[in-house]
Structure formats: C-alpha cells, structure tokens
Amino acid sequence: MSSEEETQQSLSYKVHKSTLKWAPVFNMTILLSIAIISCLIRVFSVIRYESIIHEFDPWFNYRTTQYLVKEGPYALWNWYDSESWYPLGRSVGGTVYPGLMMTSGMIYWVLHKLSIPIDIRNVCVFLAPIFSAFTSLAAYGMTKEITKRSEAGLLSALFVAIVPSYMSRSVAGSYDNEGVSIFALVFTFYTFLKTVNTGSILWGVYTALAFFYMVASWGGYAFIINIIPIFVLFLLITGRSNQRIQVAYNVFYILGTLLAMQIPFVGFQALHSSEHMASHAVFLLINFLNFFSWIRNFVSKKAIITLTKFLVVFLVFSILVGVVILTLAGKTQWSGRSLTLLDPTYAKKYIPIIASVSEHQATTWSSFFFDLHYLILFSPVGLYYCYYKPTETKIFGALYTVLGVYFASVMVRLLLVLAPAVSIMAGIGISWAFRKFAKSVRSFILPKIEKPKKYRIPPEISIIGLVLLGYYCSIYVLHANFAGSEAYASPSIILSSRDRQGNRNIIDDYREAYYWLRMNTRADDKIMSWWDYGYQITGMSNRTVLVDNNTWNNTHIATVGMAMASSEEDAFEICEKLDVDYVLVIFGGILNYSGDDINKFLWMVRIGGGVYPHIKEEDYYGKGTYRVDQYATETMTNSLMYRLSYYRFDEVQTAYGQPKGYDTVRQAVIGVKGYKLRHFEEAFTSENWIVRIFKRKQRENRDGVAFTSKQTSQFTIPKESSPVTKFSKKANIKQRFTLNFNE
C-alpha cells in the first residue's frame, strides 16, 4: 500500500473516530429535528383552510372542553346535556373519555397562568400535532429498547411521526381522542418494555400510570390489556418467564385496573366485563404458578402432583363459574363492537348500526398501501429480524405488529393502532439492512476498521441496496407529505374544489347553514338529522338534536331512520311527537357530493327496520336495484328524505347536455318532479344545495291529520329522564311538566 493510501486510511479512521465521538449530539438533533417535522407537516390545513374544528366527533369533544375551562372539572362530572338525544338528553360526566379534556384543559389553564393569552380553541386545534411530535420520542424509545440501537429508533421515529395513518387522527384541528391516545398507546408499550428489561418496580408504576391515561383517553385501552396478558401467556407457554416479566405484569395489572376503575365511564366495568377477562385470567395464573413454585420446596413430589391436580381443576372451575355467573347476571358480555372484531360479519348481520360507520368497514389493500405505503413492505424485514434472534422485548414487538395486522384488516379505524407497529418493524428492518450494506462498503473502503467476511454481502450489491433503501424512503417522505398537505388537510366541514385553472374553490355550506340555524331559530327549537351531524350542530348551531353521533341509543337512532324513511304524513307525525321544530338533510346531487343522505339512506331504512319492522328495504328497490329514477318504487319517492332531498329539485339545470332535475351523483334524472309539500315548509337551503332545512308546519286541524300506516300508529316516543314532554292518549295535546327531584 501506498503512502498516499495509507495517509487516506489514517484521515478515514480519524473522521470515523470523530463521528462516534459526537453520536449522541446527532441523534438527539436529529430526534429533536423530526419532533419539530412531525408537528409541522400536520398544520397544512390551518395554512390552507384556518384554524378550524374538523370533523364530527370532534365538535363535541370541542363542546365538552369549552364546558371544561368554564364551569370547571367537577360541574363536567356532572353535566347534563339537554342538548343532545331529546327529550332523554346525557348525562356526560359518565359517559366520556375525559383524557382529551383534561389534557387541553391543563394547557389552557397553565399557558393563563403565565399570562399567556390564548382561545381555547386554539389549543384544541393544535393538541394533536403537538402529541405527535411525543409520540414520536416515545417510539425512538419504545424501539431502542427493542434493539439497543438508537439508528433503529431514528427511523422509526421518523417513519411514526409521518406515517398516514396516524396523520389522518392527528392534523390541525383533529380534535379527537385518537390524537393523545396514540401517544398514550406507544408510551405504555415503551415503560412496559423498559420494566421487563430492568425488572424495576418504579417503571412498572409508569406503565401504570400510563395505561391509566390511556383509558382516560380512548376506549381503545382494550387493546393494551388484552395484548399484554397474551405476551405474558405467549412466554410461560415458550418458558421464557422469568421474575422481571412477572414483577413488570404484576404491578402493571393491579395499579392499572385500579387506576382505570377511577375513569367514571369505565368504573367497574374494569373487574368484569369481557374485555378484562384475559388480564384476570393471566394475573391469576402467573401467580398459582409462582405460589406452586414455592410450594414445592416444603412438600414431598407426590404430594405436588396430587395438589397440582387439585389446585388446577380448582382454578379452571373456578374461573368457568364465575364467567358463567356474570354472564347469566348481565354483568359480562362482549360489546358489539368487540364481537366485530372477533367476527367481522357479526354486524352487519346484527347490529347495523356499527356496520353503517365508514371507519368500521374491512380494510381494503388500497386503504393498507395508501395510510402505510412501502413500510408494509420494509415491515417484514423487521419482523424477520425479531425473530431471528427473539429476546423478550423483540417477541412483544413481534407479537403487537402480527395482532395489529389481524384487526386492522378487520377494522380500518384500527390502522390507526398498527401504525406504530409497523413504522417500528419497518425502522428495525431498515436499520439492519442499511447495517449489514454498510459494513460490506466500510470494510471495502477501511480495512483496519471493518475486517472482512466470508459471508459479507459484496461491496457493488451493497451500495445498489444503500441507493434502493434511499429511494424507497424518500417516495415514502413525499407521499407523507401528500397526505399531510392535501389528502388529510381538508376539514371535513370545510369542502373544495378545482376549476379547471387549478384555482382552489371554498365551499362553506356546512358552517353556511349552522349559522342561519344559530340566528334564525329560536333557542328551544329541536332539529332532526341523521345522527352524523349531531355532534356538528349542537357545536356549532347551540341547538338541540334528537341523536348525535354517540350512537348510545339504538332504538332512537331508528326512530329517526323510520321518520326518514315514511311518507311526509306518517313523517310529520312521528316529528309531532318527537317536539320536532326543523328537519336538516344534506343532499349532493348539485355539486356531485357523493356523502349525501340519499347515499346513507338504505342504512337509515336498514337501522329503521331492525327496529319497526314495518320499514322493508326491498320495498326502496327499483327493478332490483337502488335507484331514484323513472323506475324508483312508490314508498321510495313517497319516503320524507326523497321529497326533501329533491324538492324544488326539477328547477335546476345541473350537467351540460342534461335535463333539469339531473342528479350528479346517482347520475339519473329524478322520477318525480314539481310535487308540493304539505306539512313541510323549506327554511333554508345552502349556496350549493349541500345543506337544506325545512320547518315542520303547525297542525292546522287537530283532527285532520292520522297515520296513514297502522305500523306507525303504534309508534310511541321512549320514556324520557329530564325534562320530559308527556302526550295524551286520546288527543294529542302536548303537556309539558319539569321534574322536580329535590322534592
């Protein structure tokens, strides 16, 4: 070797050197650069839009924090919500993950402090990019104490904090429970790790405690406490347990169950129902193992096996007994939504209610690549790197991502819960291919620092690896940055569109009609909508609805199916007895709006019918098929949401070459046109007919009016809490009365 080669080697050994030195300087940079990117890449819809409250579950949670800061945390704890669900109303305090609120709440609160003006609103909307930037820092850690390597947990970090998915719950005015309980998910997952590494008693309370933020935050704790108790059991089955993983399982069930029985909506709810069992069922068994482990020490081995005999068949009857006593007592059983998990056509066959929720449909493969993209791909890498070497932690990481696959597919709300799985998977894969090509190059190049192997995967293939790896991370950056800019910036109540310049068009109807409703109705007057926009008018209107979209109330929900589905009298009449003042729809056949209600309403007939079973969907069928056309059945264009929907409907030339009364989104022309409503009044109808209102008429006739259907005669409004409406059999008078309950 030549001098000048080996002056080359020496300023290549000396660089090297130098960059080890100053590692932890670059990862924590690093780290702390990809925090300020995850937080940044989320307020495209704040730069593009405004500051604005998205969505619909997020209006309520906005509600309840605005309710928060005001009246304080325990008038929350009892908050009686007469605005939603008339006349039953809700008693909110018991009823909500006060995780969100609390959290935005302390924000609020601590920024006033410091004499630090800022809207409530403002805090709200910003939340969620601010605990993705945490959630970022969480799996770094969460994956270094997987793998020992802080490059493994940079990547992962970095693919976290933009991954799609978990973009989708977490941009700039995604005020939902989802944007803190994704942070709160990972965290617990890296404190339960940290414990079982170390075996302290004092992470094994963090993990507690985070678990405990968890439930307050999202009904998705489920998850957690049911895919710890399986890894434990996955390790005393493989004899991998040992006293660390028993000390990190023991003190993170009893402090968690604890912690979660303080959550008012969860309560007791902790101790027995179905979704607990599995926690029960480990805690019970790690600990007959460790008492039958000591035990045998003082007694002789055939005594062991007659009271390990004994002591099993004693556990195993016990436990069956006791879920049967619960169950049979109605103290147990599985949620609907649990039971979709396990069977995914269970709903659709049972409960249509969940099947009509967009987000609780199977995942299709195009939902799979677009919310995660080429890390499905670099997952399985990870995956193999896990088990190729398995270590407790390596196992439990292997574990969350193959569960988390399994009920996303299910559930495409659920990719939210498999992001960080596979954004970890997909860091560690990457990492230990970018490892292993690396060393091929830095033993070609640097001899004295890397001695060379037989088995090293040669140099030229190493750097195509190197340039491949790079090019497939960097697509993945760029179709981040389209999702977080464009696909998931628009606010759901804020619509747009391009022209054909590519200039941008604002289409404002929603918050349009919300408005009119807030200034043009009286403050008592009750709206009827299908439960979707609940949340949003309540929020934004201050009005009272009959359902929202907590969906608590089944039989409600399908009174207002039945209502949509009727004819306008038998309609008119179920919205007298309802108190209803103003009937909402929202209708897309003008602007080509594909999430309209003439969309949605076969579930409404479909919600309608599992209750009143007068309502048939085959009965809205047109030849076989669903349709609003010429050859649309006479219940169908008879139905109150079909006479709303396309009232006044024929006056409007929609498409170039059509006639009036085209619908853009059915792409038909209506089957009935210039038809008058009788007991209906149109209020209010939005720039773009998205939003249309209509008043319900006063009786001009006590007497004149009855049901035209005897099914609906029978309809009787549900026994109501506080303040109740009560009807008299004979005459439809309305007698309104307050309970008193002081007295």
Given for the second form:
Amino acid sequence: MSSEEETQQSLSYKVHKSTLKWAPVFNMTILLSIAIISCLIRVFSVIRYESIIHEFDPWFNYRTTQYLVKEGPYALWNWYDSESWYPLGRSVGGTVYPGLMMTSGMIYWVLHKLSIPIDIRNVCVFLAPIFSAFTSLAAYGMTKEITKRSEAGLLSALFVAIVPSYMSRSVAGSYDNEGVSIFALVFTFYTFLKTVNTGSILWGVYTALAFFYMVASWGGYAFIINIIPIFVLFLLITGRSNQRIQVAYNVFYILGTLLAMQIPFVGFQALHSSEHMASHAVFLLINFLNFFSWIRNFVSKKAIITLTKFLVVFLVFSILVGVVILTLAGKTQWSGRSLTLLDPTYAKKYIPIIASVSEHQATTWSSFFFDLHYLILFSPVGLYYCYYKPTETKIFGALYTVLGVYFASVMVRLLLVLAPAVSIMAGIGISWAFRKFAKSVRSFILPKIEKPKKYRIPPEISIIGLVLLGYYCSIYVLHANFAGSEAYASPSIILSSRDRQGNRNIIDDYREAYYWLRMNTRADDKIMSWWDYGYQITGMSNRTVLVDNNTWNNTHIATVGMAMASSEEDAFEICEKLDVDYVLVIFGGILNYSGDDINKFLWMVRIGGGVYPHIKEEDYYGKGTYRVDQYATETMTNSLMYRLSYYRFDEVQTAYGQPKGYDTVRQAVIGVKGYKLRHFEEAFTSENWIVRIFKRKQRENRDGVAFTSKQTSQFTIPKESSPVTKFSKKANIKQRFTLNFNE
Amino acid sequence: MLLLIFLALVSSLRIPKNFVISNIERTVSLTDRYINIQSKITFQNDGVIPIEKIYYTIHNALSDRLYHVNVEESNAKKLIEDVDVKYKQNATVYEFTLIRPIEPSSKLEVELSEHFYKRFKPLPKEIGLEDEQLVQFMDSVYFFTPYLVKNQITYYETPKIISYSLKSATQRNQLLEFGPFQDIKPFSTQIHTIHLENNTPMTIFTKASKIIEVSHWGNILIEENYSIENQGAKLKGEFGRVNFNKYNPNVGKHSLKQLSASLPYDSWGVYYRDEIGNISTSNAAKGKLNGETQALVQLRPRFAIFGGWNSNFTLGYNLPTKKYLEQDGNNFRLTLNFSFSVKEMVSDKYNFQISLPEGAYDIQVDLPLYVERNDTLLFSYFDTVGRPTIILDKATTSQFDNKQIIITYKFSGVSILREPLMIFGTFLFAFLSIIYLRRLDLQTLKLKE
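Switching conditions: you have the form predicted on its own, so give me the form predicted in complex with its partner chain.
Following is the full complex, with the preceding chain placed first.
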C-alpha cells in the first residue's frame, strides 16, 4: 500500500469517524427539516389562494371552533344549534368529536394568554400543517420502535410528511378531524409499540391518553380499537404473547375504554357497540390465558392439554355466540359505515346516503397510485422485511399495513389510514435496501471497518441500485410536490381558471352568493339546499338550513330530496310546510362546472325515493338514460331542481356555435324552454350562474280555492292560516262578505 | 349675573339692519347621488360698521343631512348656538369669518357650497331591474337665511325631469329655473318638490371606521371597515341574471358596481376583504390623479348592491413610518389623514382609532374638526401594559373631513427593544430550563440491568 493510498484511506476513515460522531446531530437536523417541510408543502393553498377554510365539513368545524372560543367549552357541550336541521336543530355538544375544536381553542387561548392575539381563523387554517409535522415526528418514533433504526425512521418520516393521500386532508385550510387524528393515530401506535417493547405501564398510560385524543378527534378511532386486539390475538395464536404484551394491552384497554366513554358522542357505545366488541373479547381472552398459564404451574401436563383444548374451544365459541346473540337482540349494532367496510356492497344496497358521498366509494387503482405513488412499490419490501425476521413490533407494522390495504380498497376516504402504514413500510423497505447497498460500498471503501463477506452485492451494482432508489425517491418527492401545490391546493369554494393569455381568473361565485344571503336576507330565513352545502351556508351566510353534511337524519334529507324531485306545485307545498324562504341550487351549465346539483340530482331522487316510494328513479330516465335534453321525461323536466336550475337558461348563449340554452356540462340543449315559475322567483344568481337562489313566494290571495258558490260555503279557513295576523282584518271582512253573498 | 352670561352666550347672532343679500344665484346639482349646491351670494353692507362675520343657517330637518358647508372667502367656521334661531326657526347656525371684512357701503360676492346626502326619496319605492330610478327632491323655494334677500334665482340641474310642483318655474331641457324672486324676508320657506330620474346608486356608508397601528419598527398598519347600504328604490320582482350582466351595462344602472379609493402613494400590502375572506374583484394602480401621486384602488363589491341591499367590506394597507413620523429626540410627530379613503361616499358614523406604540406618553392630538375623543388601551402582539389608543368618533363624515390629524407624543428609544428582549428572554429561559431538566436525574429507584 503506497503512502498516497494510505492517506486517502485515512481520510475516508476520518470522514467516516466524524460522520458517526455527528450522526445524532444529523439525525435531529434532518428530522427537524422534515417537520418544517411537511408544514411548508401544505401552505401552497394559502399562497395560491388565501387563508380560508376549505371544502364542506371544515366549515362546520370552523363555526364550532368560533363558538367554542367565544362561549367557552361548557357552552359547547350544551350548544343546541338551531341554525341547522330546521326545524329539528342539532345538539352539537353530544354529536361532535370535539378534539379538533378543543385543540385549536387551546392553541388560541394559550397564544392569547401570551399576548399573541392571533385570529381564530388562522389557527384553524394552519392547524393541519402543524399537526402534519407532529405526524412525521410520530412516524419517526413508530418506525424506530419497529426497526430500532433511525435511518428507517427518517425515511418514513419524510414519506409520511409528503404522502399525497395525507396531504389531501391536511393542506392549510383543510380544517377537518383527519388533520389532527392521523397524528393521534400514528402517535397512539408509537406509544403502544413503545409499551410493547418496554412493558412499561407508564407508556401504556401514554397510549391510553393518545387513544383518548384520537377518540376525541375522529370516528376513525374504531380502527385502533380493532387493530390492536387483532394484533394481540395474532400474537396469542402464534404463541408470541408475553408479559409485555399483556401489560400493554391491559393498560391500553382498560384506560382507553374508560377514557373513550368520557366523550359524549361515544359514551356507552364504548361498551356495547360492535366496533368495540373485539377489544372486549381479546381482553377476556388474554387475561384468561394468563390466568390459565398460572394455573398450569399446579396441574399435570396431561390434564393441561385436555383442559386447554376444552377451554379454548369453549371460550371462542361462547364469545362468538355472545356477539351473535347481542347483535340479533339489537343490544349491539354496527353503524352503516362500519358495515360498509365489512360488506362493500352494503351501502349501495341499503343506505344511498352513504353511497352518495364520493369519498365513500370504492377506491380506484388510479387514486391508489395518485395518492400513494411509488410508496406502493416500496412498501412490499418493508412488508417482506417485517415477515422475514419478525418481532412483535414488526408484526404490528405488517398487520397494520395489511388491514389498511383492505380498508383503503373499500373506501377512498380510508386511504388516509393506509397512508402512514405504507409510508412506514416503504421507509423500512428502502432503508433496508439502502443499508444492504451501503454496506457493500462501504466494504469497498473502508475494508478495515466493514469486513467483506462472501455473498455481498458487488459494489458496482450497489451504486447503480443506490442511484436508482434515489431517483425513484426523488420522483416521489416531485409528485408529492405537484400534489401539494396543484392538485390539493384548491379550496373548492374558490375556483380558478386561466384565460388565453395565461392570466389566472378567480371564480368566486360561491362566496358571492353566500355573502349575499348573509347581508340581504332576514336573520331567521331558512334556506333549503342539498345537504352538501349546509355547512357552508351556516358558516358563510349565517343562515338556517334544513339539512347539512352531518346527515344524521335520513328522513329529513329524503324530504328535501323529495322537494327537489317533485313538481313545482308539490315542492311549494313541501317548502311551505318546512318554512323554507329560499331555495339554493348549484348550477354549472354555463361554466362547465360538473359538480353541480343536476349531476347530483339522481342521488336526491334515490334518497328521496328510499323514504317516499312515489319518487321513482325510472321516472327520471328519458330513453333509458339520465338526460336533460328534449328526450328527458316529464317528471324530470317538471321537477323543482330542473325548473330552478334551468330557469331562463334558454335565453343565454353559452357556447360558440351552439343554440341558446346549451348546457355545457351535459352537452345538450335543454328540453323545456320559456317556462315561468309560479311559486318561486329568482332572488339572486351569481355572476357565472354557479349559485342560484330562489325565493319562495307567498301564497297568493285565495290561492288554490276555486270560486264556486258551493265550495265557498263549505270552505272554512283552516287553523294553520291563523298566524297571519297582519291580514286577519281584511280576511275577516272578506269572509263575512262571501258569507253574506252566499246567503 | 348668570343671566348676563347666558345672554352673552346666546345672542351672538347679531345681524345689522342694513346688511342684506342683494343677489343670490343658487345652482343645485341633482345629477349625482349626493346633492351639491353652489351659491353665489352678493352681500351688501349699507350700514356704518364693517362686517366680518356672516351666518349660515340650516333648518334642523336638514342639518344632519348636510355633510359639508363652506364659504370660499372665509377662514374660520364655527357652529354657534342661538336660542332665537334654534327655537323660533328650528335651525342651526354656522358662523363664517371672512378673510376681508365687508366695508360699509360696499358689496362682496362670496361663494357658498353646501353638500347634502340622503335627500332623495325614491318614488316609486320599488322598481324592477330594468326600470329607471325615479326620486323626489324636496327643497325650499327660498334660500333659508337670516338675511333679507333682495333678489334670488335658483337653477336645478337634473339628469331628467319628470315633474315639479312649482308652477312658475321654467324648464329648459333638464334645467329648471326658479325665480327671480324679489325681497324675500329672512327665514322664508316654501316647500316645493321635483320628481326626477336619477340612476346613480343612492349608497351611503352606514358605518365606517379606520383603525391604525403605529409601529416604530417602520410600519403603520391601517385598516378601514365599511358598512354600505343602498338607500335607493328597492328591487322589485326578480333579480334576473339573464338581463343583468356585464354585457348589458344599461340594466340595473341603479345598483352600485364599483367604488374607488385613493391611498397614499407609498402604501403597500393592500388588501380588500370581508368576513368570509378576500374579495377577488379589485384592482390597484399607482399613478397621478389631479396632479397628486397616489395609489388608486378600484373596489368591486362581491355583488352589485341594489336598492335596499347591504354589504360590508374591509380595506387595509400599510404605510412606511419614515414619511409620516417625524422624530426629534424623544418627541415624535405623526401626521395622518383623518377620513376614510373610499372616495365620493358619505358615512353616517365614523370611528377613527389610532394605537401608538407601547410606552408612548404625553400624547397630544391636534385635529381641526369637532370630534368626540375617548382614550383606551389596546393589547396586541406581545403587549404587557397596552398600547395607548385614541378613539375619535364623528357623526356624518365625508372626504371633506379628510384633514390632517397631527399627533405628538414622547417615546423613549429603549422601549422599542422591550418586546424583542422579552421574546429573547423567554426562549433563553425555555432552552436553559430544558438543558437543566435534561440533566436532572429523577429516577427514584435504580433498577439493575
């Protein structure tokens, strides 16, 4: 060895040595940068648009948070919201997962105590990005618990931080439960794995607390309360159970269930709902088995085998029978959404309201790829690694991934639950591959430290592998960047378009109309719209709505669906009974905005028809398909939705070279032209027609009463009309007059 | 004694016998949403003493709709109390001090300008989208004045006359001519009405406010809030987007589609929003207007504001301190405009609020206007004792009140470092305590591995 080579060698050894020395610092710095990146990549929406609450559900959360910081937490528990579900109202305190609101309320109060008078809207807008940073830290911790390796943790943290699926629910402004609960989910798993690894009761308590936060934040906590028992059961069956598992599970189960019951929306469901049954069963099982193994010390070996066989069969059988009996007796119930998870066709058959939501649809392969991208390819490597040399925590990771894949395939929305699992698995897999490649490279450069082994990958291939992996990872990062800055940055209440010069135009029709409602209708006016817009109307217009995105009362939604699907006369009767002052419809025929009410109309028909059988879906199909043109059926063209959406539409030219009244979404000229509305009048239409608001006219004088002498003498003014005191004098005179006239 | 003082206070309106208005020519412009009356008044002093104060009286039925009155040749305006006029005539008196007194047996022509709002009454009260807005204007035939008027002639400029009640008036196209009338006694009134077409949106601000926060770090933050209402004829029947759109400028002429505001030239970070976020329809440009460099902001409301409709919005911007804040040791002098920056609008109520940096003391406000003043403290970012805040309230406010308000105060240079030091200290404490706690061994039971 020449001296030159020696110095080179010693240099690389020096580098190696100092790198090792500084590794923890690198580790922390990288982790911190990942946290910062995860925040920053989610702020594109604020940069491109503005600091505003997105979509639909976040508007309710935002409104509740506003109420919370204004009135305090106790007032929130007792809040009976009269602005929604008119005339029923909604008890918000008992039907809400308050974790999200409490979190932002807490941040708000603390900051105000520190004399940082930040606006609550900004707390809400930036909450999800901040929590995504926490999520990436939790994912680091969880991966480290699974593999005991920092580099896998770092990769996982990076993957979680920018995974598009999670990003779609946590961009700035997307103020939804998922924003905080994905953190809660990963953190619960992290603490649970820590407990599994250490057997520490303290960490078990932390797990229960993290679980409590999860329960407070999202209905998706059912995933945790099922996956942990399944994991424990798996260990029991494979004979890997031990004292640590028992400590971890018992502490988690007892404290977690007790804490879950503290949330009013969950309450005793934590005991008797079907989602929790598995946890009860496993609790009984693990303790019974433990008790049994303790007994084993005192009984002979032969007896033990028979006893085991008998008891296991007995236990499993009795639990099964118990569950079946409870289910049949109606003591325990599966919620519609959970049933949909077990039987993906369930909702389609029985509950159209669940099926109508696009995020409850089965996941398509394209959305798998768009939301997870290369992680799908990497994660099987991690999965393989987990099964290759299994430990308890690795089994947990693998189980979580497998179950996540199943749930994600059933519902698009649950891709969100899968995203951390896949990211962690991909992180594990890639770091494993990296490690293998790096070892071979190192054995080439630093033969003294890394002893060359016989079957090691040749360094040339390793370098190619490293480059390839790096390339794929960077493609993933680019894709995530695209998703964060373009695909998921839109707040959906603000649309934007580009004109021929490339200028960006903001289409702000929603807010235009909602603000019109807020400023120019009476404070107690009731707005009827399809339930999608309920939260936005109460949030932005501060007006009472009939139905909203909470969808707790199917009948009420069906009534609104029926009103929309009925003829104008019938709809007027329904609206009058429901005290509706304004009807709001979304119409995209001018701007080619496809998410409008005519396209959602079939769901209104289906949901309405589910409760009111005289509404039949076939009646709305012209020539076998759903259409709005001249072949549309009479039921369709007479329906309120059709009438309101296309009111005076035939007077405008929408597309070049097409006749007037050409619907750009349906690509057809509307079938009925030149009609007048009798009971409704156009109160407001936004600039691009996206939102149309119609006012219900008052009943005309003597409306609906045929003026024949016979009928008049029999006609008595019904009691319902008596509240109209303003005109009662006139009415009396008229009444008297008609009576005299008849005599 | 008390009576004497009382008399001295109230009998300030002294009109010499031989001091008369020899000629008055009034031009009433009814073409805009607000009413502008320009009068050329020739005073004749046949007495023996020079007259340097003249009086303008306004009937109390109109006094709160008068948002500005001025005499060109005067240098001081004062609201004075006169029991006689107040109770006998039910009127308010303004006293103007002339720059050049009217010497005995001489004449002086002065120009009086009066600006009114809320004097148009929509008739019919409700109109359709495509209809023209007709309004009724009520006025006195004679100039309401404490002086004897020898000769008066009045012109009413209108966009289009529908009818008028005074039969003796002559109409020339869209101009009405009243008079000439001779020898009108003081305080003579005779009501007449004109029914005319006026399609300008009758919008006013029901409320406006300007909130200013001054930071010695170099920025002045200004936020203006407005509540706007169209008091014109209410919209009857359907709204009709088919008719009312950008291709049909003649439909819905009586709705407010645009406002403009002029901001100081060096303003930056302009924002225009309301309770639910940005209003995306606005434009801003810096340029020269009427010889003054300024930033012109064009504001379109979220929706065109028809009669009876309301809306509200916020306009905010920042100014650099270097131009508006003068320093002399510990003494600071801040010069800012008092009124709001949206042009050609009048507000019923106006609230001006300015917060000086925490630790400012010895605050003096110099404002050439009559306002109500309240002081309070504002707690904003990192404040401990609160920022001294001056709140000025004024009733009817318009661009004419855009006087410069000068605030002088003292502020020690060390105070500026208080907040950064506080943050620094907090973080230092936090880090030190974490370092300490990390080294603390709290394990009670040493477990053997």
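Positions refer to the first chain, counted from 1. Heads up, when I say rigid core I mean the largest set of C-alphas that superpose within 1.5 Å between the two forms. Only a predicted model underlies this, so the values are computations on that prediction, with no experimental measurement involved.
Once both forms are overlaid on the rigid core, the distance between the two CA positions of T308 between the two forms is 2 angstroms or more. Once both forms are fitted on their core, the CA shift for P613 between the two forms remains under 2 Å.
With the core held fixed, F317 shows a CA shift of 2 Å or greater between the two forms.
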